[in-house]
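First comes one chain, alone, set out as structure tokens in the form predicted alone.
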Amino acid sequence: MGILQKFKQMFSTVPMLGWFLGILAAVLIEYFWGYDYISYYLGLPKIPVLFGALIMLKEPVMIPGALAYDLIVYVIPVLAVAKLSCFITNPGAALLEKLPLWLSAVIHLVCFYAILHLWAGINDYRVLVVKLTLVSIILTVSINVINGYQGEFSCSHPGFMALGAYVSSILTLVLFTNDKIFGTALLPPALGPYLFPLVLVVGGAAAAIGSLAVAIPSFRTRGDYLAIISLAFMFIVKSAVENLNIIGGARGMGGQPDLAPLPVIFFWTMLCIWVIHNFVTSILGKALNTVRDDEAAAESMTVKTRKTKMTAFMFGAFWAGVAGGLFAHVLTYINPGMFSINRLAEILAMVYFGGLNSIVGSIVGAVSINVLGEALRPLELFKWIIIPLILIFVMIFRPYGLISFTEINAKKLLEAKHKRQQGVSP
């Protein structure tokens, strides 16, 4: 605790800006040299995609040598040049802080989505698992919402996300693309990434709409009864889509066309997560959370319990269906069967994983379910072994997950550090 405590310490007047630049420059590294150089000398194949877990699990001789490349292209630049930048991202985030917060907050985004682009854009493969896991953070922050925030247990979430994902695929097939079963395209292609936001809402909508299948026998009752036709609702869909032959049935729908790159789910999953935050930290959302606590002292309070429940249960089921719609055009295929139990548990592992009630533990359940799930991909099996394992001592230690009811505090997060130093006033 000792060494962790100096750590901390020493790294703590380092503001945002800093780290970005930190992370810049390992990135550039690894970028115009980790092929060429350092894994040539280090005895690797190729650059480690995932910071060397895939090559240190299928090779366990290669880990000394991918041990070795994390710590020269990530760990030594990224805190080197973060502390050693001090003197000149402390003051630049001092500037930053006369701005706007939300002008603040928009640069600092496209910092970091810069980063992250250059970063993904070295393996294709690194693109496809940063955009699931964008999605995963959809999915995960709206089903915090209601599983979180609203303090019910929903199982609906894979239903509205293919909900979201069979209508926006329909709609992007009839309008901009030649289908063997919708025919020739309504609209020309080239519009499909202008109509492609308003094709994400329709799926949302229609997911939104879905919910009203559960919500309202739901909540007229109190209890677990919400778990169950959650449940129920699911499976429901599942079926629906097996059985219906105009939209592929079990084998599934394909074809779609690809509209959706890193940047759109990027800006997606920051409009998410920018609109989640100001619902539950709005009237509506402390309403959301007297609810949870005490529902009869709530309605001695002039709350709309009811009302307040299917609103927030909508709006986490819309999010859900943008989620899918996303996920169609990232995959370009879907199936009935990516909509079943096994990702009912994946986006329950990564909400309860990261925490209840927290925007900011949802975003760290999501990427790290997800980087896990991807790391652990050589072990087959024993991957579905080690994950539950770990969620399960995850339970016991911190029963609301990792970081539970932490709200995002931006002011505070791009702030500068050790003003004093830098003569700037506090």
Given for the second form:
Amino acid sequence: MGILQKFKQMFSTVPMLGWFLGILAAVLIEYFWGYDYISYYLGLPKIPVLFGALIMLKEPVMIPGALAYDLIVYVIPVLAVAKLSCFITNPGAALLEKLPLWLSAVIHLVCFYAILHLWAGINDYRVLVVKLTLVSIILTVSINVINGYQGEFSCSHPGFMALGAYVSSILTLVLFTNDKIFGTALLPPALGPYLFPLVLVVGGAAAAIGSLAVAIPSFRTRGDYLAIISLAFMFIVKSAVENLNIIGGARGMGGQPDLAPLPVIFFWTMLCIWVIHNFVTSILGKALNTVRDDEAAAESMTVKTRKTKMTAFMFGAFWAGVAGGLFAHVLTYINPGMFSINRLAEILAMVYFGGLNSIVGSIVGAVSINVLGEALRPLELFKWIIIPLILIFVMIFRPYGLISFTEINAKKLLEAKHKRQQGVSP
Amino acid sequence: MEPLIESFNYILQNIINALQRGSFYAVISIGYSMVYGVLMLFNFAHGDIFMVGTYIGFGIATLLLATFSGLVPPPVIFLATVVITMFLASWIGVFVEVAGYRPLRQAPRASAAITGLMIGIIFETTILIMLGAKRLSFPPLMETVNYHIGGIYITNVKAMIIIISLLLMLALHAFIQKTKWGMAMRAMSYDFLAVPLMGVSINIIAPLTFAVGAGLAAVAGILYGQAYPILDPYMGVLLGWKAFVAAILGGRGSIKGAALAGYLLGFIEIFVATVFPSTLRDFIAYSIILVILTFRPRGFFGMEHSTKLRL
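Show the other one: the form predicted together with its partner chain, since we just had the form predicted alone.
Starting with the chain above, the whole complex follows.
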């Protein structure tokens, strides 16, 4: 414990900017020398995609090589550069503190995106994993509004996702592509990227309107009826899509134009996090929390409980629809089977693993379940024993999830870290 | 007159089919409903307990048939299979309660639900790893005899499924109403917090509830294996969710309601499939459930609760 404490102390003066610089250095090392020198001399067949996890599990002989790769490419450069660049990054962060917070946050986000882009750009598999993880983040954060902040148990997220995915897919197929079913494009395909946000919003709106079918009956009373009504809704949507042959029925629908490259998805994810953070810290969000804790008391404090719950529910559904639209355009193929019980189990696992009532928790949950799922892929079936076991242990030891009831404090996150301050608050 | 009789027979035939299907749903959802009523948690592992129970039944049946076939009459083998399977499956239920749900008794209910979901996935995967993806077929425990009564066909298997389900439900009803254990369960479903103060140990009642539920699910599994003899590690998933629907539709903790809702589900599914294309089955079934819950939000026999449920 002593060593760990000392280690933490040593790096406590590194601001966020410094960590970014360190990771940038690591990614650049991987980008320029990763394949030609480092993995070649370590005897690895190619650059380890997810920190060597796949290689380690597939061929145990490669474990030392993969570990050495991680050490040389990631651990040492990140720590060294982050620590050594303190004398530049701390004044830099202090300079940024003088700017308005939003500008500082945007600059940090741009840096973050640049690093992510470089890291993912090394191969296509990474790009796909990053894209799907970002979509999962939107889903998890949006279900946290309902299952966490509102304190209900909703099972209809795959249904909302399906609504968003199908509505936005149909729109892009009708508007921007020459398709067998929907005929020639109504608008020039070049307009696609510009109108895509609109398409996503329409998809989200469809999901929000669909959510009324759940919200109107279930918020007339309290209790567990939301769970079953939302489950019924999910089955209804899936079954309806299966029976509509014009949109492919059970065979699914393909050929969506590739309108969702990494920057677009990143932008929407950040937008979603920002908007939902503002929502849950707004007066409406506080009202939602009082409704969760004690509905009768909230009612007597002039909170319009029904309206609050409906708004929050539609809001969560809207973002699930947007996530569905992005999901459809990442895979450029959807079928009703993608939006079934399995997806529900996955979404619930992500949100309860990460933590309720916390956006950071949702992000942690989405990223860890996605990355774990990918990294443990070589274990095939055993993966489905290990991941559930991890989740059960998390539930037993931290019943509200890993990080719960915590809000993002952007100012604290981005500020410069001086030695002087460390002494004041250990 | 002839077409009228024909169509009457057709309807009667479908009623028999619906009763058979409804019996499975009813027996499974009763187990679900008991846990839901007593401990107030969504036992999402129930469908997979049913699946494991079916596999245990398969193992016992194969073993007994291999050893005693020809030595004892088939009904004895059948009865022995049911009793042994029920006993073994009950321990699965107890295990789930002790390992998964007991540490989470003070936790939010949703966490327990997620644990149940994960236990279910572990069961599925374990079975898949142990037995492989090859589909097994349940051995018939008795010869199928086809009876032809006044225009409708009924096999002895079908009749047996319906009768045994009804008997099980009556037995359970007697257990709940007449025994001390049953009284403790009823009390616990009435007030979760006050009952432990009266000297009723929740650490006995909760595993007992799970054991009874799992035992019922296992019997349903054997009956299911007689009607649809293909075994599949994922067979419990959809049935589990349907049991969940039926349990809540029946009203919180109401055994009667769960059984009724189970039969209703069976009837809706069979009759939708006879009138509409069978692909619309889920769509119409769940739409009807949505409409019912809109007008009766507490389910069929649900009680009004003034306080918000513990979440």
